[in-house]
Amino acid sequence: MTRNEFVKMCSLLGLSLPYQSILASCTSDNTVSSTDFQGTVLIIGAGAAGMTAGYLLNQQGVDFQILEASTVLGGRMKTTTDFVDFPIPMGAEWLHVKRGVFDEIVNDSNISVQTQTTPYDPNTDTALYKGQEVSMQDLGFDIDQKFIGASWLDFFEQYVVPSIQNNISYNQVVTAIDYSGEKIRVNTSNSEFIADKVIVTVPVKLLQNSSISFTPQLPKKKLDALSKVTVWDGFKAFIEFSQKFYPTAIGFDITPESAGQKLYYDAAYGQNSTRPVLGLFTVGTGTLPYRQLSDNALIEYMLEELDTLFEGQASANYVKHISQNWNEEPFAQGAYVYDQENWRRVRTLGESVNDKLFFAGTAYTDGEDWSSVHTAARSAIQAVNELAR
């Protein structure tokens, strides 16, 4: 079963295609178990999965350290606040499941999550798809919500980071993991770390490109899954205009469906702002030609594309733009595992090795869902539970 087949199974509960989310009821229980584990844990990566794992281990009183290759935390939740007067998510953007996932991550009934989100209005929000006006539900936005005055990164910085920030070491590019002995040795470009358990959360593209060597080699089953899994290219852009002339979203038909996705959307939707911003989200072949163009050629191409749809209004109202090519990020090298991947292959990616190496992140799940922040967080919950049994 591919992720799309799983999505279609969930559609019996009321979802539609092509931009479809997974219902929370289609996932397993995500509670955190208590533990008597007394060892030390190294977490590779300070993205959604790595931060969630560290946060939960901290709650359990487990000694842990997070090794982050870059100079900042967040991974593919990258957000900028200096483009307009509300946060612009250069990576992960929507909440694709019910808000209860915030409580799963925080794991503390005494904390009330105040992060604001808003769903799309089925009565008033419209989209364009193949030149026709359709509802946002027709594009699959049944449960998806936009963050208001915040982003996924803001949520983590407010509720997760304060309790783990002293345990994060930056500029630690992991090059080798030796789990052949009783203790695990992790080498970076400038240090060596020793631990009892390791949680690997790096994007799967880095493992495909052998950025980290393992001693002994990872099991053949996992290596086979790594060699066969498809990671989509990823690109995002945002354009500010002097006035709004577009609907809530503009969907595009990319064929075959497994090739990619492309969507323009109202990035300012629900924000306390009067500044019109249109976002572009593309993965797979949808990223072409955007990620291959120079900055000047990029905006010319986008404005011409929008002018064709909206009778020259894009060029007439253009103010400025920004873009993000995820293929060029050294510690991402792409977007995420594509939607049509075989779920068994994804499950194999998420399996632990020798009760020493554990995997968490958008690509390392139980195979029921993948490639979203909530799946990364839930995979971290599962890894912590397995590690600490």
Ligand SMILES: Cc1cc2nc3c(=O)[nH]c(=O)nc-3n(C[C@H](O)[C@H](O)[C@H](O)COP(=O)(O)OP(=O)(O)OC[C@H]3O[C@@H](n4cnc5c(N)ncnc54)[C@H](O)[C@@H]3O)c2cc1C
Second form
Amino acid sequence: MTRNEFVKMCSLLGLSLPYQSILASCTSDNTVSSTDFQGTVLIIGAGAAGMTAGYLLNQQGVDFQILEASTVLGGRMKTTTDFVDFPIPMGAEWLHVKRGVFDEIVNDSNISVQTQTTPYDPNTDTALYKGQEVSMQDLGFDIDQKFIGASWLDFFEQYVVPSIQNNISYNQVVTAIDYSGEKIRVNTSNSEFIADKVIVTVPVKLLQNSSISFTPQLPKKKLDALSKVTVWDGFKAFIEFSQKFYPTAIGFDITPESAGQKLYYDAAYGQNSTRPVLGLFTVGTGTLPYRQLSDNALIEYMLEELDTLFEGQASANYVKHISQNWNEEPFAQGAYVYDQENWRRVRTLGESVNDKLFFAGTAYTDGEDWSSVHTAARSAIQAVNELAR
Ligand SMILES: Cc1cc2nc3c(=O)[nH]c(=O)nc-3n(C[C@H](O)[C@H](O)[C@H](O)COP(=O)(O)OP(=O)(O)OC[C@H]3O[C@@H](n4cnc5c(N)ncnc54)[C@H](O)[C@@H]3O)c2cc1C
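Having seen the form predicted on its own, could you now give me the structure of the form predicted in complex with the named molecule?
Let us now look at the entire complex, which starts with that chain.
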């Protein structure tokens, strides 16, 4: 395989992320400034960005409340613990940057983050791509790490949630934000909330669908950017087998590269478990063969696909499976903004409005990376710094 093919494949598999992240970590200020801001803040959404924002405001003694539409926190870090004997990440799975990002989020030198992660081993881990054996590093997994006995959600639950859990209100679907007056009025289906500043962290697809009305309307530049950004569809599945017959990952081509991505991978990699689980990650058009199938048709399709690659071993060793269609999640409605999006558009999405509305989350970054948990968290650090300056 030539260098160009490697680079193309990395891009197909979304593995430009680590490089984007290195760039982001070089250029963004991810430290939190102290503040004498006295007002009240409402945060819309309890995903990575909303929780990070609340956590940092709490550290600074700022009065805040998080309004979460669903019955649980975490958003696209959703994790299942009852499939096998280790957590299964239905959304965010890999740590795409160095572990130092945990310390940036925790922002407390007295706390040493114990969440376990592991990189891939360049000497022993093999992957398949176009029928050839390649290394995980060839596939671009040179910085990325798997969580061990944990997930991104577990990190938040252990280090962030304890100090903000009393400030989260669930089942609060925000439908309207009126920032025309001195105070901001935020309406949910059953209540009204008043604040001095609001941090919006809802997935961009919900703003595209006008799930929240803004008074006055958002600036034209932001509305233009909103109407133009592309959000990839998202679908994941996990299959437990009675024995492992596959390599660490199997990469696939999706063309054109901006259309989507697809990867099968060893989801049990590094876990303290003997239960083999193969994951399927797809976004964009990569989701199409899977996300409209019934559960029975889905497993038939996946087993047939794997049987072709591994001489019938998938069907022979199948135990059970689960899947997650992100398009059907009412408060996500897709995966994330596609990797090839115009960075200026993303930056526009993240800009604050009238020193009242602030935007944080994976799609509202400074335009250097827009599809990861760590960037959602970093955008929250930046929003809190800007809001409380
Ligand atoms: C399939 C898939 C795989 C991924 N893999 C990785 C990975 O390996 N590594 C990685 O770092 N990232 C990964 N990501 C991306 C990562 O999950 C997201 O970037 C990150 O979790 C987004 O955090 P957020 O806070 O911006 O948004 P969200 O997590 O979506 O949080 C937004 C919150 O707002 C709530 N909400 C929505 N509408 C309203 C409303 N009207 N009122 C009140 N609340 C509302 C939602 O319920 C949600 O809790 C993946 C994502 C997907 C979908």
